[in-house]
Each structure stands twice: as C-alpha cells, then as structure tokens.
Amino acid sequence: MSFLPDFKLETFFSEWEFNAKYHMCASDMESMTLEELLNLGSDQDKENWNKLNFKYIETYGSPELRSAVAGSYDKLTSKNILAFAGAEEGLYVAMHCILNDDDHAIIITPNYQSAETIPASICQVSGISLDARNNWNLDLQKIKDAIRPNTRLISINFPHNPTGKVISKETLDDLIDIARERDIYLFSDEVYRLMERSEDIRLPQIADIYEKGLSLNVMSKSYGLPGLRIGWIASQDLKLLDKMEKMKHYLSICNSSPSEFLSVIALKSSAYILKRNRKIIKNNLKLLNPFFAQHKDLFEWNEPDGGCIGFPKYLGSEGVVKFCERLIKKHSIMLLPGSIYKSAIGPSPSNHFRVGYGRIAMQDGLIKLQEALDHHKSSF
C-alpha cells in the first residue's frame, strides 16, 4: 500500500471555503438547523432527544438508525445495513476490505479523488472516463475492454459528481450482467440520488438488484445535512459487511449518538426534506440556465440530470484555472476549477468547472458573478 496523495478539492475548499463570499461550487444542499430538524419530529421525539444519553452505541449503527436507512430500499433489512461517519469513511474501510495489492480496480473518471487515490493506493487500477463529446456517457464497451482476470471492484457514481449525469436504467443492467458473469463487486456511490431531474430516470440502488453490489449513502447531498457526518453502505454481502465492521473498529469505532438519532428524524421525514430540496434546485436552475444561454461565447453547459452540481465548460481563452483564480481573489466568488479532478487514470476534461446549485444564495452570487464579467469584460 502506498501513501495517499493530497486531496486536492479538500485542499481547495480547506483554503477558499469559509473565505469566499460567494461560495458557488457547494456539492450539497442547503443545510437546516437543529431547531428546524427537531421540529420535523413528533413529540416523542421531542422529549427522546432531551433525554439522549452521550454513550457509545453499536459499531454498525443504532437499530433505530439502521431501520430508517433499510427502509428506503426495495429489498434490504436492518442486516444489510453498516453505518459509518460519513461517506468517506465507508469508501475508504470498502476498499481495503474487497482488495489486495494483487488485485485489479475500474474506475470511473472524472470522480471524487478518493474512490480513485483509496484503490490506487491498494492495488493496480484503470481509469474509464466519461464522454464529454457525448454527454458523459459510459461507454461499456470500454468497461469490459478494461477487465483483466484479477480485477475484483468496478466502482461507479450516478447522479454523478461532477458532471450531474444519470445513465440509463438498460446501462446499468448491462453493467451488472457484465459484472455477475465476471464475479466482480460492483461498488455505486448514490449519494445524490434521489435528486434527479425526473423520476423517470432514477436508477435503483444497486445493493437491491446484485448480490455484490454495494451502494453508498450519507445524509450529507440529498438530505443536506453534511453536519451530521452519518453515511453507510448496503450490500447484500453479509460476510463483507462483518469485515467492514471489525475494520471499523480501528477507525470511529462507532458514530455519534446525537448524530444518527438526529439522522433517524430526517429520514423519517425524508418525504419533506426532499420536497423542499428540490424545490430549491427547481428555482437555482430557473436562474442558472438563462445565466449560461446568455453566456454562450463563455459557456458551455446542459442542465445535469440529477443532483445538485453541474460542470460547464469555460470558453473563454485564458482558461479556467485563470479564470477561477479570478473570480476567488478579486471578486470572493469561489468555483472550482476542473483540474481539481486531474486524474492518474485516464484523461481529464479540460476546461470545465464545477458549479453548485444546492443553496439558496444563487441569485445573489449570479448577480457578482455578471458584475464580474462585466469588469472585465475585455479579458473574458
């Protein structure tokens, strides 16, 4: 195993985040407060909250905790559930307890850096990037290209970060027949479903419909409460999932109470968050796409299919890292520049940026953002 490089989108956001004014490249939702959260749940849960005791609970998550996250699939129970603090920390305890160094990976490109450094760091990986020329399709032909006898994960992300893209439902089931004939895991990071433009398009989580598959989740992108730092896999693989409970031991031994009780209320009223976050992606992108149609000698941008990022292309002759380095020092408006999701794997887009429409300050940073370009119009 060798160390893991410097995460550069945390880097970034480590140094612009809390500094920047407008702060229009957030990957997740506008977040709620404590009092709004509890006032979501009954009376019980009132006084259950007053109550709560700051003790250790269950390595894989509360009962109560671990029945709300079963029940937002088709197939699974409290069994198939490991809970973990935040996503990053089941990606990471996945990765370590599916492969070994004398195994091979395929990732998806662009992706965020840890679902490719994590495997890289393990074991020989290949990198299967997204058509940009064809509106990030997967190409599964490439998938199947790329396995070698040894290769053991495939690891894919839709609604996708950064680009917002949803494959179809017929892709997907083409992926799982490629995967089951292979017997190789297949590992879905769903952390923005659920926040697709349509329902039409939304896939079914993928530790319902394969026997290795794995799908990660985390209140922190569709629920928008990132605070809360509660994420967990599903698989139908209890074995693995006992192996990723015994790595975890090492790591947060458990999460925090507060945080899956807390957890437990929003899922529960899971069908009002949502509303309420689509609501506000519904009235960002009403601004966000005559914004970009206005600006098409600088633009290039269709609306995502799911999620609440996208990932335009800028036009503009300087480049995007000029560009963004910019609008952050001289205007306080922080985009993040595509290179941020340079990969070791395989080609990276150039040129394009993400841009997040989650919050509900869109209009005020659209206004800076023309403000900006208006100044100096001459160099864009």
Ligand SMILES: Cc1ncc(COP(=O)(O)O)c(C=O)c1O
Second form
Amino acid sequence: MSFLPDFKLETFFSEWEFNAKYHMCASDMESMTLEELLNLGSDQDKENWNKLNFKYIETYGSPELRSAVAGSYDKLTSKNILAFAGAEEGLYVAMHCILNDDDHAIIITPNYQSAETIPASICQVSGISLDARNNWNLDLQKIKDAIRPNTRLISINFPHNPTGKVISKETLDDLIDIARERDIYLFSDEVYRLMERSEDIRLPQIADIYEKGLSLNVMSKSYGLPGLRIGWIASQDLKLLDKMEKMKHYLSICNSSPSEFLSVIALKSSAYILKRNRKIIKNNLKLLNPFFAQHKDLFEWNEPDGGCIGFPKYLGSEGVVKFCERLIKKHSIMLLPGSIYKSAIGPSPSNHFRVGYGRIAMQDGLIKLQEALDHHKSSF
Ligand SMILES: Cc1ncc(COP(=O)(O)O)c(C=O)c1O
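Please supply the coordinates for the form predicted together with the ligand, as a counterpart to the form predicted alone shown previously.
Below, the chain from earlier opens the complete complex, with every other chain and molecule after it.
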C-alpha cells in the first residue's frame, strides 16, 4: 500500500470537536491560558518572552528545549532529543526513516490510527491485538509468533489509546529482550505517560533502557498544551536521529519558536502542571466510576491504568455507533464510537466507545449524558 487512508478519528473530530457542546472524549488534559503558563515562568522568562523574535530556529529544536526535554530522561542528554511539530510529525518521520518497502512491522491494535496506517503505507504490517476479555492484556507470545526474518520494528503505546492500559514493567523488559535478540527497533508512543493512576505502575521511557528504542512524546496530552504543537523523539541512536532531522527539512523544517519557548516554561514547571492535571483526573474518576457503576445494564467499565481516556463497552441493543450518533446529533454530547478504531490488521473491539476524563467540564457532560439516558430510557 502506498497511500494514506482517511484518518477516521481526525475526520470525526474535524466534524464534531468544535460543534459539540459536551466534548466527552478528549484525549488531552485541561489546557491553560497563555497568562497562566507565563505566570509559571520567572521574571526573566517574561522579559525574554516579550523580546522573542520569529526567526527560524534549529531543526533539532532549540538548545533550551532539548535540554529541558533531556532532563526528563534518566540517561539521555540534549544530543538524544529531536523536536517535532507534535507527536504526529515524529511518528510519520520515524516510520519513514526506519522502514523500507521490504521490511515488516508489528503494531498493537486497537491503535491511534496513524500508528498503523503510516507503516502500512510503507511495508507489510502485522497487528497484535490487546485482549479485550483479559483487561487489554498484551500477549508476548503473539508478538514472538508474528516476528519474521525481516521484522524491523515493533510499535507500542502505553498508557494506551484508547484503553488506558499500562503493561507491567516485567512485560516491557521481556519485550525488550525479544527485540534485542533480533535487533528490532522498539517504537514506544509515550504521550500519555505521567498520568498513571499510581506512580508504581509507571513504565520507564524506552529510550533510557533500550539502545534501539525510540520514545515519542509531546506537550499535548499530559501537559494539556496541544496548541503548542511541540513533540519530540528521544533515542540513543544518534545516526537515526540525524536521518530523521534530514527528513524534517522537507516537513516543518523547524518548530515555532514561541511554542518551544513556552514548552520550556511548562517543562520547568512540570511538578506543578502534572499535579494539577492528576487532580483533575482523580476528581473526574470520582464521578465517572459511580456513573458507570449505576448503569451496569448499559456499560461495562473498568477504571483504566493510566492516561485520560478509557474504552468502556456499550451493552445497549442498538449498538454503539447508533448510540454515539444519537448523543451527538440530538444532545450535542460527543463520545467516540469504537468503529473509529477499526483496524485492517486486527479484530475491532465491537461496541466500545472512547470517553475522556481530563477536562474540567466532564462533570457538566455527565449530567447531560444522564439526562439523555433518561430521555431515551425505553430505547437503550
Ligand atoms: C497515542 C497518540 N499518539 C500520537 C498522537 C498525536 O499527538 P499530537 O496531536 O500531539 O501530534 C495522539 C493524539 O491523539 C495519540 O493519541
């Protein structure tokens, strides 16, 4: 395949995200204003912000950004960091720089669509499905069985979109052993990292612990700053970073300097921002868990391990697509039907939907959702 299919999730979001009154499936944390963010900086930061110009900056990312990002890894330094315009550009560039048409890649399913469709536009791909009946467990035997002599990359994403699953550290270590033995790259999308339910289950960043590991991350999700469009890839493989930098010359060339500047302020204030965001999640889950418990006849729900999204199952007879369609069209409540996660390389979890619990307004949405359920009681 050499084309990229319609990005179902982004198309759905384009249609509804800015029209729905109750956005109940956002994958990012509550954002903040420019004023709030600048106030987290020092007086010097504020002065520098006013003096900032709009020149091109380094393709690799400004020295300040790379140093602030490197500080979030255990063993890496600035030279291990390449900045991108969001995680999306990083994902695109990494796949194109690692994979050739005679390679094979292994991707978990369900997935954030581009994790599958970008590699699938380059080479053969196999899907490894997380087990819906076993708390979205990842079966490493399935990965072993899928490996071919030409497998060049395995792509994972924990905390996972859309289920919030976090595999155990032991499973990650075993996966690294499998990859190392066969000299396979491990691409780890870590954009929901730092929003786990407990610190104990937080996974190490792959770039710290595997020489052929790539850690993808971004300001969008756990920091709630998607409008900055600042992401990065961290890796010990400096040659690969160089190759990716050269491809970036054909794409964004460099990031927006104001966005990188603001990202540095956010990264330096990570303790404050992450504490604030974890509190939002905690408060939202205090509402969401009892809501689902009250509607066991309609929903199957287990609190996710991490991130700010989950993937409950809808049990109503009309099916999840109709359920979500009715909510959005009649009640302006936006939930993301699992059909959006339909994969060409793995089974599609039927009748699930994505719910987001990183936004403060979730509470209003839940009240409206309850009203909608009451309104349609007879048909659910
Ligand atoms: C798992 C995952 N990876 C990458 C991205 C892309 O992130 P960004 O919008 O910051 O480029 C998303 C966005 O939803 C995501 O969920």
